[in-house]
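The form predicted on its own is given below as one chain in C-alpha cells.
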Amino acid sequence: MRISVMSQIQRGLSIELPSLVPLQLPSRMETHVWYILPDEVKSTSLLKHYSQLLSPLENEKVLQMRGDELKKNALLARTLVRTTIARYQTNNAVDPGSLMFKKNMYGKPEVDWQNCNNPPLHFNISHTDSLIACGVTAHVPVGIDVEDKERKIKHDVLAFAKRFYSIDEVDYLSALPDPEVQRTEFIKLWTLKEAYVKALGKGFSAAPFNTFTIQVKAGTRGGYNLCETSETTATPLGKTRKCDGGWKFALLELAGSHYAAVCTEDDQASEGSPMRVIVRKTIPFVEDELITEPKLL
C-alpha cells in the first residue's frame, strides 16, 4: 500500500487516502505502542490532511510553536494520538477528527468519551526531535517515555543522579566503572521513572524521582520493580524499603535509536502476568508496520 499511496502523494496527485485499519482492543495483559519517525513524513499535502484532523485549538497551538520542525512534530504528535485511538473504535467507525479530549485534575490528557459505550481506552504520548510514540491500554492507566540513546548528559552523571535519583540508584550507577555505561544506564532509569510518573497521572510533584527506586526484577529478562524509599535525604534512611507490585514495566528499543519505557497499573484480572508489548511503526493513512520482534531490554 505504501508504494502506491506514497508515490501518488509525492507526485502531488489528489487522492483519497485509505481508511484506518480497525483493531481489537489491547487485552488486559497488552500495551500497544505506535511510533512515527518525523523525518519520514515529507509530503506537504499529507501534512495538510493531518492538520484538518485537529481541532481549532490544537491547530492554534501547533502554529504557536517556534520553527517549522517544532510545528511539524507537534502536528504529527496530535495526529498520532487521534489516528491511533480511532483505530480501536471497533463497534462503529469513528472519524479521528471527531475525537474530543480533556485533562484530569492534574493535567494528564484523556479522551472525553461522549458515549459511555465506548471502550475504556487509556493513552499516553512521548516524543523527541526524531521519534514520536503513543502507548495505548484498555482498562488501566499507561505512561510512556522515549529518549534518544545518544542523549548527552550536560553535567557529571553521578552528580546529576545524586540530585534526582534514590540512593540505591546512585549506588548502582556508582558501581559501574565505564562512564559510557553509566550514561546509558542513567538514561534507561530516567525513561522508566518518567513512564511511571506519567502512568500515575498526578504530575511530577506527586512522585519526585528520588522518592522511589526502579530495580531489575531478579530472575527475569526485562522485568522491573517499583520500590519506595523511606526518606528523600542522602542518608542511610533513604535506602529502599518497600517494593510495590502494583505496577508493570517494559523497557525496549525503538527504531534502533531510542529507549522506550512503558508503565501500566497492574490489573488484578491479569493475575500478575508480565506485560506484553505490541509495537507498530506508522505513517497514518499510508503505512502500518508490525514490529514482529521488538527488542526488550
The other form holds:
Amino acid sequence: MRISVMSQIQRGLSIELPSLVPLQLPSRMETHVWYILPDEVKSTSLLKHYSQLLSPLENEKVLQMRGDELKKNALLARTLVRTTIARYQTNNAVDPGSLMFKKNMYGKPEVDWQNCNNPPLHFNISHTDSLIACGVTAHVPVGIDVEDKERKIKHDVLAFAKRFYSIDEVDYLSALPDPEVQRTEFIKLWTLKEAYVKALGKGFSAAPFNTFTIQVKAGTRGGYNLCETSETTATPLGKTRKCDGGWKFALLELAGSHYAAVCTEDDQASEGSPMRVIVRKTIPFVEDELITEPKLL
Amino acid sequence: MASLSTTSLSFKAPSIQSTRISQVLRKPSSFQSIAFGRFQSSRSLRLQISCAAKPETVQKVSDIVKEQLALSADTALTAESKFSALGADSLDTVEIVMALEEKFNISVEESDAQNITTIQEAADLIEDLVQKKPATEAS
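Same protein, the form predicted together with the partner chain this time rather than the form predicted on its own?
So here's everything in the complex, that chain up top.
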C-alpha cells in the first residue's frame, strides 16, 4: 500500500490518500509521541495534499514564514497536529481537515470539538528545523519540547543558566566537569522546563524558569522531579525544597538526533507510576513506524 | 477587561502612535498578561502608550536577530518582522533577549522576554528600559 501511494505521488497522479489507521486513545499512564523528519518529506504533490487539510488561516500563516524551508516545516507542523488528532477516532472517523482549534485563555492551542463527541484528548506540539513532534494524552494536559542535540548555545552556558535557571540547576551544571556535557545537560534541562511550562498551559509568566527545579529522581531510571525553588538563598538540596508530585516527566532521544521532553499532569488514577511513552515516526498517509524501544534518558 | 485611568498611562511624547496601541491590544498574550497575569511590579504592565522606538534601535535589534538566527546579511528585516516567522523558537528568543541585554546594558524581566514577538516590540522594550535607568547608571 505504501509503495503504491508513494509511486503514484511521485508520478504526479491525482490520488485518494489512504485513510489514517484508527487508534484507541492513550491510556491514563501513556503519552503518545508522533514525529516527522521534514527532510524525509520531499514530494511536492504530497505537500500540496497536506496544504489542503489546513484551514485558510493556517495556510496564511504558513505563507508568512520566511523562506521555503520554514514554510514547509510550518505546513508539516499543522499537518502533524491535524492528522495525529484525527487518528484517535472514538465513534466516527474524523476528517483531519475538518478539525477546528482554539486557544485557552492563556494562549495554549487546543482542539475545539464544537460540542460534538468531545474525546478527552490533549495535544501539544514542538518543532525544530529538523524534527517536528506532537504529544497526545487522554484526560491530562501534556507539554512537549524538542531540541537538536547538537544545538550550539551562543552564550556561555553557565551565564545563561545563572540568568534564567534555578539556583539548584546552576549548581548542578556548574559541578559538571566538561563544557560539552554542560551544554548537553543544559539543553536537556531546557526541554524539560519548557515541556512543563507548556503542559501547565498558563503562559511563561505563570512559571518563570528560575522558580522551579527539575532534577533526576534518585534511584530511578528516567524519572524526574519537579521542585519549587526558594528564590532568596540557596538551601541544601532536598532539605527544605518542596518536591511534591503533580507532574510526570520523560526525556527521550528521538531519531538519534534530538532530545524530547514530555510532561503530563499526574492525575490521581495513575499517581506514582512512571509515564509510558509510545513513539511513532510518521509521514502522514504514507507510512507510520512504531519505535519499539524508544531511548529514555 | 483592564481599565485604564489616565494616571496609569505613561506618555513619553506629546503625540500618541495609534498603531502602537492597537498592536499591543490585539496581541492576545499581552492582553492576557494584563487581565490574568501576576504583576511583580508596574514594570510588567506592558500596555503603555509611547512613541515607536528610534530607527537606530530597530537596526541594532535587527542585527542581533540576524546573528542569532544565522540569517544571511541581505535578509530584509523590518520592524514588523516576527521572530517566529524567521524560524526563532523559544530558546532563540531568550538568546536574543540576552544579547540585547548585553548590548544595551539593560535587564529584561522574564515575562517580558517571553512576550517579545517582533523586532519592533524588542526595540520598544529596550528604549523603555534604557529610559528608566537611573541617571547614575548611565553607561
